[in-house]
Amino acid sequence: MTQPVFLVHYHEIGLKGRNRSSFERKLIDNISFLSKDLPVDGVRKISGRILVHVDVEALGPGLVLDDEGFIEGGLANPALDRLFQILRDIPGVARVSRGWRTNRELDDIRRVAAKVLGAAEPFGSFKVRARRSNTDFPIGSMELNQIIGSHLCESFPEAKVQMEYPDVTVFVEVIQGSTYIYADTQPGMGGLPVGTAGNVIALLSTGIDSPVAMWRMIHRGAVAIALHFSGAPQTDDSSEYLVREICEGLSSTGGVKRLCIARIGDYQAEIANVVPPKLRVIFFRRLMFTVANEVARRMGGKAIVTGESLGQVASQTMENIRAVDAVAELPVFRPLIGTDKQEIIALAQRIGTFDLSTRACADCCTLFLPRSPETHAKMREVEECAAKMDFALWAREICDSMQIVECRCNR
């Protein structure tokens, strides 16, 4: 019997030694969760791969099968296209392939390989890459390449075999009791499965940098609790709606657990009345970190994540970073610290947050900004000003009134 399937390939997980099975289980669990509304009829591990079975009946009443049981028109189906995209966006997935599962009979393997190559038309050249996962299949990989290649040459006499840079590569993998044949294969996100690295409190603005920083931590297996600071009521609440869209845009990763919206405009006004203008930005950041400490206590965060890049703005010099970090009770991760703006923009475009981050909206970061902010803060002066305010009390007040939005996450 021939069945449509997706094969999920992974790389870094395979290097985990004794912990490999736990990473595989996390990835299977995440795939099952994120694909539960799509035509999937089971997710399971096979040798070196994760197999996603397609529920053919769920593809719709207009589905037509040919005489051999293949979907007429191949696997180009809107629901399957959506599933393909979802699988590629899941952290831990190195590559995704969609094709067919059949038995280990040579006649059936040849027949399915011809169907797979035919679905890739038009093409002028092709090659076959066959392998077997163990020796209980009597035909070796090299011989299987020759057998399938000869059959495809007969089936497509106008096409030529080309070993380097062919138009189409037909993959034939004999794994355990089945054969998997495909030509449509695309790279995934890579990284590690969400849920393997704990929760982080990700400071999320509406700018370009912080969504990319949060994505990078999700890519490494972390679950993000997004913390957005709104300038309301000193500004309007437009940023609050925009960060919702950003979190929704990253929902396909399954790595955003919730969005916390903290309104700090009035507290910023209080800071502006107390500290010298040149130190306002530093104290706005110290308040944010103090609130992040409180959110971590309430929600179980293990680290704080920011989108800072060294030297990009006044608050991101080494001295100012030190002055802000002094209030942090957790490790502070800065995944973008060594990247320049063009690199960050390119990654934002890749993950789909750039267009959202370039929309104009009111932002707490622009409130009460001085003309000449301090770039090399002195800790003694900072601590003298800090003694005049009770940030711990403010943080509790801010968190008590914080708006919490649950997101699509399996954790």
Ligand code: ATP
Second form
Amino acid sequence: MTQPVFLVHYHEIGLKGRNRSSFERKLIDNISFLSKDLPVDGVRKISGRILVHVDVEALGPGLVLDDEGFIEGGLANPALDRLFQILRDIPGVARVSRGWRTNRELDDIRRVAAKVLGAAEPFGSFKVRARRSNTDFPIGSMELNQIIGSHLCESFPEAKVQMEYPDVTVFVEVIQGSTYIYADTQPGMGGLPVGTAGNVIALLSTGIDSPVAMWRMIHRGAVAIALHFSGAPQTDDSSEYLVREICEGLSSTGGVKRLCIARIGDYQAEIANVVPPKLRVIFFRRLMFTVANEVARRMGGKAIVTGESLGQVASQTMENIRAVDAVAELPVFRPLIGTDKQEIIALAQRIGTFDLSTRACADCCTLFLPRSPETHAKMREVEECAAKMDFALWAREICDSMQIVECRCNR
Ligand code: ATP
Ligand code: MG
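Please supply the coordinates for the form predicted together with this ligand, as a counterpart to the form predicted on its own shown previously.
Whole complex next, starting from this chain.
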């Protein structure tokens, strides 16, 4: 009996000592949750790997099995391709392999190995890499390499065995009572499983940077509560729709818990009345942080995250960052602080947010802005203005009326 399977490999988790089993459990939960609507029939741990069983019946009508129980046309099926991609994008997944599970009979192992190599055609060279994780299996890895290798040489007489840089590597892993055989193995996104760090309040604009910053924190195991500020009713509400699409796009990570949309246009107008033009941006941002404090109190959050990178725009100088951070009640993480725009763009493209972030829409930050904002705010001047407004009260009002959109997350 052969069954199609995916093997999920993880390595960083292996470094975490006694946290390891809780990390593995979280990764298994996350994989089960994110593959719920896909043809999956069980996710479980086997030695050093997570096994994802394919539900062959759920692959639907039109699926043809050959006499030996293999899917005709191999594993390159649209539903399985999708599952492959989804598994690779889950934080904590270092690598995913697509192949077959069989028993420990040598005849069956040889037969499946030949099927796997055949599916990799065309190729000119190959090698076998066997590994056994049970010492009760009587054949050692070296000998298994030879046994399977010579069978493959007979089955594919044109192909040559090549130890360095072969076109195809056939992996054979004997784990507990089964053997897993695959040649199709691809890198995942890496990182840590969602839920292994705490919740963060991620300030999410519709720009390029903040979705990447939020993704980076999710990638390190955090659960993000996204907080977006819209300029409505002083601007239109287009950013509110775009930011939903960005969260939807990042939902494949399972790390966006919810999106909070706060309308601050009228409060910005009030700030513009009280604060000298050059300090407005700083106060808009202090208001954002004060609201983030309140959201963290209400929903649970251990840090604030922004997409700033040092020196990128006027508000991102050290003095201005200090003037804004002064109101934060939690650590502020800026995962992009030392990155160049080009690197951020490359990552935005990789995680699929770039095209959304380059769409035009209303931006609350450009409301009531002077031509030359302050680049080196003086704390004394800032504190004097701050005393004229009750941001804590405003933050509570803003939170009372914000829209809350629940996202796809099991945490
Ligand atoms: P981004 O591309 O992420 O908008 P940016 O380079 O345009 O960043 P700013 O507009 O100064 O920089 O914003 C700096 C950070 O402040 C953003 O990365 C984001 O975390 C937060 N921020 C800015 N505008 C908003 C908003 N409308 N809603 C929520 N957070 C925002
Ligand atoms: Mg911006």
